[in-house]
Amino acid sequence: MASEGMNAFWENIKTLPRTFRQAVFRHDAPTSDRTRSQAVFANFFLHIHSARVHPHSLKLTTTWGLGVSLIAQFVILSVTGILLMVYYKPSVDMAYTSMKDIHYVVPTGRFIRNIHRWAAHLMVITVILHMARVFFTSAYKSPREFNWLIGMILFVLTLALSFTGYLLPWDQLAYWAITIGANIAASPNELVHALGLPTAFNVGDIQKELLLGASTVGQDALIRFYMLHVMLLPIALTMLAGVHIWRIRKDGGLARPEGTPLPMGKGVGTEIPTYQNPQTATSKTYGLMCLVRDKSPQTDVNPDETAPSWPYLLRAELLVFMVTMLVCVLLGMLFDAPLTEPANPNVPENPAKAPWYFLGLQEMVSYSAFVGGIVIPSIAILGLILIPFLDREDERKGIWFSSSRGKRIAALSVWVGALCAAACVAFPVTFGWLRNWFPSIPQIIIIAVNPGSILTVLYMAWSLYILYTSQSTRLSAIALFTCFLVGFVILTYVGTYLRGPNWNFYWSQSQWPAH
């Protein structure tokens, strides 16, 4: 018996590599479609993909890799952020010094900080482009309404993540940028004072206290922003991003026109979707691995029309990740993240500017903090959330601008959006605004009627005009979204390059007054 036990033991030793590999991978090498599907299906990290993917989803022009690039940027930010946390000290007395140590003393510290900084900016740009791609290809339509909502929350979380990181260097640039943000949070007081309400209605004070943990930017604000930046917001973003990707899969993959032709020449793809009689339609459907018969979101999709995710999709994702990493590394090598003088509450920056993605808001805030900083952004976010529920037209998805008519409306809206934005900047700069003309005008009118609110009304009027003339909610939505996108770009440019000391207008920085 002892001999048999020893023989079995030695046999187990000899087969240990094979049994260990089987315990981990539980499938053969991915050399066939079946084993490739198994490789995806049995892997915790890859299982978020479907086992097979439609070739249309693999085309570069379908997504431009924006969603995968966002995930790559978040991974880069997480890794570099953890490395920076080793040396960063979230204290008013030590934050700036620790940042200087990272910049000048810690080996590769400057490079890692640069990558972290540019990846954060890249993520804000990419999330805007991703949202525009989803909108212009109608990928928010049924059954993807809920996922569009999740995407909007992710958009806000991305801005919040970038904004909370802005304060951490504790330099003049960060301090006064956050001060502007805090003043926007307190802007409802502007309305309370204009209406003559008691100070008990100062909702702005409560919002500012919630944001900063105090009435001014100080240690409480630094700790609060630090916790939000390194813990709460990343956790929320990770969870919602998982739901977002999972919903894409459950909603049948990326949006695409029905009957999209197949580049591999298989299947029965056609540009014209064919109507199927419910009595004669096939009952044959495929599960996640295309191996079982059951109901699935991929009803009536023949597996011959799809390609295995391994290696086609994973190879494309790896390529996007490498390109994203390369861009971040190049930016980190070429451009240093700024670090100005230590934060000094007694010496305000002039001009004090918000992060670049909020400079469009700051342009409107310069006329009314409440309307420009609270009302208009709230209207814009609410409008974006409601788009899938207001635009219910039954049309083909996955097509840029839906049709040639949609392309014409978008092109025309670019001009309308640009002209309106330029006019709403140029007119008050040239001729002044209500307070210049009527010094005793009530403040409530100043709050309600300003270039920012007029610009919003102009954009909405243009959208309603398109709705009236075209009788299409989709074209009306394209007009409104395009206008706001163009307006955002122009106002951001004005705030970045054409606003100088005291928020006055200058054609170039060389015209700024000498001190």
Contents of the next structure:
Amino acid sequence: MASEGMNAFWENIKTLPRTFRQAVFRHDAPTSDRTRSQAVFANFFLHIHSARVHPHSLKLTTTWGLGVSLIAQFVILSVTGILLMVYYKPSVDMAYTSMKDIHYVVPTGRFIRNIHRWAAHLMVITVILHMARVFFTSAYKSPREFNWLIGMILFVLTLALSFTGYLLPWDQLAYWAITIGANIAASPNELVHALGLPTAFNVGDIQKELLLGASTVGQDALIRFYMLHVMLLPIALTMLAGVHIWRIRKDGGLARPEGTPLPMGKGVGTEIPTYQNPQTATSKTYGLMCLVRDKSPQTDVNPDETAPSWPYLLRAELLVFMVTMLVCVLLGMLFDAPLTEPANPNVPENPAKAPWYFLGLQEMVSYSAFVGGIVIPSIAILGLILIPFLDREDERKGIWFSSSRGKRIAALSVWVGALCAAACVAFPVTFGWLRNWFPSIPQIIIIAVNPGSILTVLYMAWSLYILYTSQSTRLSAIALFTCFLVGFVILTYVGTYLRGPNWNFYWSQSQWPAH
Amino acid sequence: MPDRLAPRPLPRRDWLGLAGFWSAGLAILGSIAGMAQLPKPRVTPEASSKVRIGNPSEFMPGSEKILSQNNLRVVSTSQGIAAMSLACTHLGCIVQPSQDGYICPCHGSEFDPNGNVTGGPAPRPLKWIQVSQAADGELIVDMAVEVQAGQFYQIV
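Form predicted on its own done; form predicted together with its partner chain now:
Every component of the complex follows; first up is the chain already shown.
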């Protein structure tokens, strides 16, 4: 008896590696497409993928890998961010010196901070490109309207994450960017004052106080921005990104035209699939999915038009991840993240510039804080959210610019958008604006009629003109979205390179006056 | 068949279920409302807004001083003493003296020497701030109290 027990024990030890592996993975290493698909289905981390994917979704030109790249950037940001938290101290007395320690003392500290910085900038660029890709390929169309809305929230969260990270080094750049940001939050007061309402209507004060925890930028503001940056916003972003990706799966994968022919010999579809009627297909029952009408969880899609996610999709994702990593590492090795002088509440930088992705806003804010900083951004975000609800035209999805006509309208809108934006910057620079001509003009007119609001009206008028002439909401949406993108690029360029001390216009930085 | 005119009475179990549902909902809403109060401080945890700026003898009539530590400009005339904040009313940058008044480095708002807007996006003049005297005669500026432009404090 004793030896039998010993034998079993001995046997268990010998098979320990195999039984342990089976306890973790529940199946052997997959050897065929079928077992690989089962592995995707059975694995928590891979399960976010569908087991099979349409070859059209794998084409580089469908997505340019932007969504996966965003996830890669967010992972890189989370890892480097946690590493930075090891040394960073969120206190006005210690924040700046802890940044210096990270930069000069901590092993690989500078490198990790640089990567964190570059991945953050890359994420802002990629999220805009991703939004443009989704828009121009009509991937926001029914049933994906709500996912487009979640995407817009993710866009705002990305900007908020970047901006809240900005205060943390507690240098001059940070201090004045946050001072300006907090006062933009308080800018509805501008309207209250211009209308002559009592100060009880100053909702801006409440917003500013909630943001800063005080009436000026100080320790309480630093802690609040830190908490937003490392806790609240990343958690919100993670959850919404989860919903975003899950919804893509539930909507049948990436948007694509109906009946796309299979691309041959491009690394996808090693076997030529033969059409199989789903009704008669064997061994394809999804008992779990009794909610689904057909036999396949992807309703109305013949499963045999698809390629297995493992290896094709996983391999593509790994490639995008590695390229993203490579770009971040290279940028981090070549360019250091800046650290200016310690924060000085008595002398602002001249010019005090926001991070680049807000310089377009800063250009509009320099005409009116309330309209440029709150009204126009809200209109832009609301307009973008509403696009899929207003443009419900039923047309082929997954095609860039929908048609050759769409391409023409987009190209034309690039010119219209660029000319309008350039004119709205050039006019006040050359001729001045209302206050220069009528010094005693009421403030309410300055608030309402300024180059920023005129630009917004011009873009809306152009999109309505396209709607009227083409009778197509999709073409009108293309016109508006293209103008929005081009305007953003132009204003950002102006704010970055053409604005100098006192926010004056200079053709190049070499013309800036010495100060 | 129940209809609009003769509705079927609500079964007791349904009533209990609905009551449970709504009380849970109200409890959640109530706790959210309670928690939402936390981020708004009742007292701002800063130093007092009152700043001592020195004895009246340091501000002779006809002189003006810029106290950069407090971002203030103090003017002394025969009418008395007045203080003007140098924080731009547009977005809170500190304005710098220029040839004809003050100019903001961030967005180019321009002000005349009395703080009136002469150009740029600033929505209103620079704030004039209350000046008073402590019991020992030293001048006190209360950064939180705004007064009418052109209002001077008579030294006692």
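Numbering follows the first chain given and starts at 1. In this text, rigid core is short for the largest set of C-alphas that superpose within 1.5 Å between two forms. As the structure is a prediction and not an experimental result, all values here were calculated from the model.
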Taking the rigid core as reference, does residue 507 move its C-alpha 2 Å or further between the two forms?
no
